[in-house]
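Take a look at this single chain in structure tokens; it is the form predicted alone.
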Amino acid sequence: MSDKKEKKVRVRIAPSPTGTLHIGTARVALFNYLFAKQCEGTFILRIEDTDLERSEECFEKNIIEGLQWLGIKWDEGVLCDQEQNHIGNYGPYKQSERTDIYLKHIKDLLSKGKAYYCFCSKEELKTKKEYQMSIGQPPHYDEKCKQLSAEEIEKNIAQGEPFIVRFKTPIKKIVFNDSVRGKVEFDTNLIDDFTIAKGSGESITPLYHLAVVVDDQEMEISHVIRGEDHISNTPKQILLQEALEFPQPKYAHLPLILGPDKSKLSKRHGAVSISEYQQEGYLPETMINFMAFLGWNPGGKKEIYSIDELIEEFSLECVHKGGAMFNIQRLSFLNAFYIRKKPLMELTELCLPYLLAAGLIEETNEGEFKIKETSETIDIVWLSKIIQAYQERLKKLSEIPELTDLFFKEIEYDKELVRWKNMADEDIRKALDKAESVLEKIEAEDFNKENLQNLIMPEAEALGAGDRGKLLWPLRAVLTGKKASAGPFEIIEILGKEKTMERIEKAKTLFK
């Protein structure tokens, strides 16, 4: 805990606007947040737009709001807001708009002999590469470009030629401690001179190393937290921090997520990116407590933390060094866990666009909702039963539709699922004329869960411990066309008495 009390801790978030958030992204993006809270340090959301061909305003749209989803709020940094687009006093905070930040700082490497220009297209580097390779080297630029005279330089400067920018890179070991990893040691014979700017003519694009680098600098982060991808990108950053002499950082490398094939998580293992596990209805708190256990463990048996509480234990002293496991039986445990606390009214709310978009029902001109199939107006308390009755048995949100269609449409049964065991046509009859009797007796006003069950319950009793199921079974079965569902008590109770009539008398029409 001794690197936080140095100086005032600043961390940031630095997602590239090229595609929509990821659930690494978003991982990290916690991670830096608990870090920034638990010290009362600043948490940073800072735009990587250098890359404009690839850049588009729907993902940097599709970033803030599914960290806005998460309730990852960060204290400095973009905002999708009409009237203000940024909040801090280091912005701006993309990088697209920081360019005559970069060049000032392209110039002075370049003017202090530490970057050149190399003009070699990029056929002839892929024509090099390929030869190097095939003779068994690796590939490596030959420095071509790195003794040209000023005269050349200025020469195909004014003519207009496409060029790069190239950091001059020393020879010589670099050494970081990560706070998560340890010692870490490069040596900088692997690394070729690389590419810190790209243009033609006047005209100069910073790209990714050096623009991090700058932003870090001149937004004073203290601490660089992201995943071990970066790690190889950390010796070529530090360079560029002593050649501009710039301090550095401290800097933790997270484990990579892993797919249950232990590769990197990626499509081809399911949803990755957080607006997709959201349309599938998973809660923002399940993601929140499933995210902060990819790669972090504070120790013992605890499974279930509120964000109070992770911001409470996070350490990145507790940050695994190895790969962390995705796990989707996981997320969907927790998911139910979180379903099941919620206040029903809430999860009804939750649920509504689901119904919405499955069709089961719609929305009136005056706010209120009817069956589609019926156009029978209902109300919010009845669709609050039906979540009701199925609220143990939800993982996520999606599944509602597919759980509930029953109360919304008309059934089509299937005989065999009637059926108990091997029970005849005839003695299901039998069953269905016997709930029904008792049904006839109870008003419509006193049906209810309890009344139902103190009268059919003793009527299946009477047929023996193992074979109540003669009764209950064949009822539960021609209330919901299902094999599962919520017990036959409840779905009675929300169906009504007229309801559960026509379709016990629906059924008997397939046993004559």
Ligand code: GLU
The other form holds:
Amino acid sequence: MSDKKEKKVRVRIAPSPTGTLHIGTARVALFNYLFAKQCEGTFILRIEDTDLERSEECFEKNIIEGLQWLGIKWDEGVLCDQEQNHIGNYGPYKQSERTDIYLKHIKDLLSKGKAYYCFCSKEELKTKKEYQMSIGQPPHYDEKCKQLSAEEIEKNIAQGEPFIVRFKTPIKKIVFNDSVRGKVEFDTNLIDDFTIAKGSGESITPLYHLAVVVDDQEMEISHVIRGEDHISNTPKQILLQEALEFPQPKYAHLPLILGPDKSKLSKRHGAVSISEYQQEGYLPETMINFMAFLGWNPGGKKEIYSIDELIEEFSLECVHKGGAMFNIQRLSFLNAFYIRKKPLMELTELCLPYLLAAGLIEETNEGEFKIKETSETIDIVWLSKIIQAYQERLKKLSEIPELTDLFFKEIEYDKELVRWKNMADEDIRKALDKAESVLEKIEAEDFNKENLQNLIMPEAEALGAGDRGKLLWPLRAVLTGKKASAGPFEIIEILGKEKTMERIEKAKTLFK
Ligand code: GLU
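Would you mind generating the form predicted together with the ligand now that we have the form predicted alone?
The complete assembly is shown below, putting the previous chain first.
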């Protein structure tokens, strides 16, 4: 889109609130946002709730909150704000509040003979389609109601007959230049007289194609950047623009996101909504980087981009035509990367909700945190040490309770976990005695990683190369009850002398 400086760039996303914010919609939002920012244009959030039966307020809220969490900010559009319901001068930005605007255009099309009322019942249309298919014809509308006289129409409407309004599709070739796909051609003889509104009596409800075209015109949208699943809608919308004498926006259809089996990404491939990723503990920075590469690649080896770098480098010309593979390994890699980069206190704050939800800790009325099992008050610095010990190995925040529960509750484990290779019970007992006697000599206030390491490591090394595990494994196992954990010295420092000695003492009873 080299002409981006010529006309003021105004782009939009127009999600339908019929489900939670899908990663595909969020990716479309991100590409629109990046494009708008780099052209000093305007990014608009419009809510397409023409399908009133399927639209729900909770989904609208989820979409708004999801975009806010990702940091994709819109300049105009709906707000989740009690005082103000939108920002910008082209509102309202919710289709259900724009009915009068659409009606004007529907009436215009009807009066000019470019659209007509159709009273065929659903059953009748279904039977006809079934028949057409049975004789090998593609299903199509036979244009029966196109011939109705003004009197018949008036009579039906007066009787309250339910109707739809069909657009009279002219036969022609539609050609448009898509910024991603290049020249796209459609023959309209494959397009039925499609529906632009429905109603009965005096009431008319505008439908998707009409509402989109009118809104894009009224909101002066310069570029329509949306998913490839909409490409078959584009010729219909261009026909409507022509009939209404609206200018045509530029189009860019982004490739579909594909699951590992190369079919369109869906629930059966795993999480698809942004709120699920948020709950699982992916960071917004991760999602932004991940989504940017779903169908776009600037070339080169650079993998990590800040949002400002993305604004700088993004271009629609570098968007691929082919489907974008959803690569969960890359998502994991990025999240681990951003978790490692998080300042410790910030990461600790981010982990708190997971520890609370797992019932390991609880919040007091004074806003402090307590260990649920023991009611001990938690010092946030102590908590941050736990998080620090796991920061390197954390791939998503939701893993934190399982990794760190050993600090918040009594541990349970199988005796065999403590056994290093085929050590005899007696040798395990000796190793634990040894560890105990070394630790005994360190004062509680000196229980820090360096001191512990300085005193325990020589004992472990003394067992011979390759045999350090004879001391270190049983020690770490009885303190954590886990096969894998942070290193023993970090764990001992965090547990403190009392708890450490208690756990060793208890373990010794298993190896008499
Ligand atoms: N409401 C449509 C959707 O949620 C978007 C329509 C458009 O971008 O033109 O997929």
